[in-house]
Every structure is written in C-alpha cells, then in structure tokens.
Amino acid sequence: MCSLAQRHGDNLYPVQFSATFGDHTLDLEVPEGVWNPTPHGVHLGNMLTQLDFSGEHVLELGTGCGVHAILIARAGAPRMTVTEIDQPILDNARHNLEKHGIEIPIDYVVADWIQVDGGPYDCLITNPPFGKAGKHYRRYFIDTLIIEAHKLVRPGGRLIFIHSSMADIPRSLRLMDECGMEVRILGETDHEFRNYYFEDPQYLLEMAKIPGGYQVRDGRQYERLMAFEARLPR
C-alpha cells in the first residue's frame, strides 16, 4: 500500500513517502532533487520482502531515498554497499536508514552506475532508469547492467532488478541467456502509465514500436512490471 500521489513533472519534487511492504511500514523523507519512489520501485520492494539476504554482501545501484536498502537489511543482509550519483542523495538515504533503525555496516559510495570499486558482491539489486534514462539509447542502463554484471557480482551470485514491458522484456531475456544467466521471475504486475509519460511525445512514439510494450484497457494504457532474479554462471 503506497500513499505517494502521481504528479506532473520530472519526479524530483519533495514528498513524504509512506508505504507498506509485507510486514514493514516505511515513512521516508524525499527532498527535492531525490527521485521519488515509482510503481517500479514499489513492486521491486514488495519482491524484496519475499527474499532472504542472509550472509550476502549486497550492492544496490542507485539507492535513491533508501527504501530498498531498508528492506534488504531487514531481510537479513549483514552488509551493504549503496550508490548514488551525488553525495546529498546518499546523505538523505543514510538519514532514512538511520531513522528506521538500520545498524548493519553500510558503505555509501558516490558512483556513476556500474562504475563501482570493490567487490565482487554476492548480490546486486537495482531499478535501472529507462523512461527517464537521459540517454538517446534508452536501454543503456539495462544492457550495461546485464553485460557488466560479472565485473561486480561473484560467480554464482545473483542480479535482481525490475523491468518494464516497454523496455522490451524478451530482448533482456535473450541477453541474460547469452551471458549464461539462470533467470526466474520473482513477480509481475500491471500499472497504469505515469502522468509524465505523456509529457514526452518521443517516448510514446518509441514505446509504440515495442511489441507488447503496453496494453490499452478502457482507454487507459498499462505497462507490465516484472522483477527478475538472474543467477550468474559459476
């Protein structure tokens, strides 16, 4: 259950984010300039509550306000490394984790996507940008995540991420197969288009070219959100 309202704009406005994930009710401060949790992130959070991270050093790329990091810690992770592109975003995530009583060792690292030192990690978790990727090639973050996962995750470790049908799920499944990964679907759901999708005509034109990218029901467009767990080859 999530109380975050949809609004117009770039999704960087200040909010008080309140949501329940399984047995966990979270109230997080999301100041202006920090990406607001989205339906993608909420669905991924729901899937994380069903997993066990005991004994794993977990890397989260793009922690945002820290919602997933809190759930990962509560699911047994003894250690985490979380990244963001700017220090103030990391500072806010640290504040939210401390507010929710997370006391495990956490490394807060300023990093640009997969450019992370350290590791190899046991598990990598992320919500890769797509609709607001800021790249002409919108799949940049998805493709680099899959192709370069072996540089960050140990052999036999796992990659967990959320994926929209509008980002071409079959294409990603083929790429993971080509990289020797064993893939399972953690869970999937439908969600109505967010308001800001309609503010980018080029985005809508690109999405219309993706086979099965979205469905229209009762005059409303819905994307399919799918959470993956990909096990790297040993």
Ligand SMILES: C[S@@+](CC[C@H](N)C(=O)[O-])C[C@H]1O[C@@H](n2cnc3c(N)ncnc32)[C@H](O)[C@@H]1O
Second form
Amino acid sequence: MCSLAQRHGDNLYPVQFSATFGDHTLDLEVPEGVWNPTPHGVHLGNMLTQLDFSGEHVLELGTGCGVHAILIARAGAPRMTVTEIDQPILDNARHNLEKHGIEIPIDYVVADWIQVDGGPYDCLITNPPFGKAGKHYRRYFIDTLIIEAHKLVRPGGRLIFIHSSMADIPRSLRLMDECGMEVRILGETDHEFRNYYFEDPQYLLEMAKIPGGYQVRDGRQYERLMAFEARLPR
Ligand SMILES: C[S@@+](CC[C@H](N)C(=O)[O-])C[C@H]1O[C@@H](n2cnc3c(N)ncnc32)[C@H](O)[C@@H]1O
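Output block for the form predicted together with the ligand, input the form predicted alone:
And the full complex, kicking off with our chain again.
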C-alpha cells in the first residue's frame, strides 16, 4: 500500500509535523499546499540551533510552515522578515510562530524569491527550492540566491542555506568564491532519497549527470546534505 507521502508526491500534503532541534521540540501544523519539512529542512534547523542571531535582522526566503523562523527567533534574532510566494502559506507560518510563542517583530512578505524590498539585512537564511523547483533550469533558486545576495545582505553579512549534493555542491562553491564570499560548512549529513524522487525519471537522469551527486549503498541511493554559511565581502 502507498504511504501518504507516496500518494502526494508533490510534498504538499497535510501533516502534523513534530521534531526536536537541539533543546527545541516543535509541533507544527502543515496544511495542504504548504511544504512538508524534509530532511534538508531538518538538517538546516539543527544547524540553526547552534548559531546566535542576536542583533541581526534576519531575512528568511521561502519560510514554508515557519519551522526555521521559530528556531531563528529562539536563537536570538530581535527582528525577522519572512517571505513566501503565496499569502496562505505565510498565514500558516504566522499561525505556527504565534503558537510557539514567538513575539519579536516579524514582517510577513509575499515576494517572488530574491525580489524583496527593504534591507539590507544582516543575514539571509533559506532552504531553496531545487527538486521541486518547477523550473527547467533547476538551479535557478540557488544561483540567483548567491549572485543576488549582495542586494539583500549588507557587506560582511551572512548567507546561510542548505544544499544537496544533487544540486552540484562544487558548482555552488565556485560561484560563492567568484562572488568573493568566505564559506564555512556548518554541518553535513546524508539521507536516503525521498520517495517522490522516483516519480520523476527526468530528475533521476539529471542527478545521474552530477559528479558525486549521490551514493548507492546496499542498493539504496543517498544524497549528502550540507549547510553553508557564506560571509559576504566587506
Ligand atoms: C524547499 S521548500 C522550504 C520550506 C521551508 N523553509 C522548509 O524548510 O520546510 C521551499 C519554499 O520556497 C517557497 N517558494 C517556491 N518558489 C518561491 C518563490 N518564487 N518565491 C518565494 N518562495 C518560493 C515554497 O513555497 C516553499 O515553501
């Protein structure tokens, strides 16, 4: 019998998402149409709990159900701006933040990816779309994030994001280097392919072309998940 996740390969199925990140246990409502946090988001969340955002106005692009926004606020951010492509997704994030007692000032903004007014921000955090980017050029959200970060983040500020080996890590590292960013790895892990990867033969073919994109162990495919902190040039 198919699991719910298999039947909803778009990863937008409703779920009550519970997870523990460091000392924080979150219990999030994720309605139909809102991204259900994946191992990528979970790994990024774990890395965020080890950071300090005191004094930083943080911008989060594509907040989804707000899982990272809660952790960023708990890690000391005094102010946040969170974005999404649609108002109902933002309404759900606001609901989850309020439910978790987050009281700092937060701007909830509908914006198409990096086209955000305001700033410059001290820090930009995101789990960028990739597998379900909906773009022929699947790296669109990663490339624009890196190339346009200087328009959103102040000189010397930081860009923090999660990256799968499937999205070509060496290529992003080169791009960050070319943009003069100083990069450090916050932490890495690996995870077995999500069921919905197998529903898109084109995606699997694309991933087979990425050197080191994934590993096969005992007949199962695993991707590497790396969280980066990239410091912009001063
Ligand atoms: C990989 S999901 C991450 C969601 C959430 N941060 C998490 O980790 O669970 C990417 C998010 O970006 C949003 N998104 C997709 N296209 C977007 C766009 N053009 N502008 C802003 N957000 C977008 C999606 O709605 C989705 O919530």
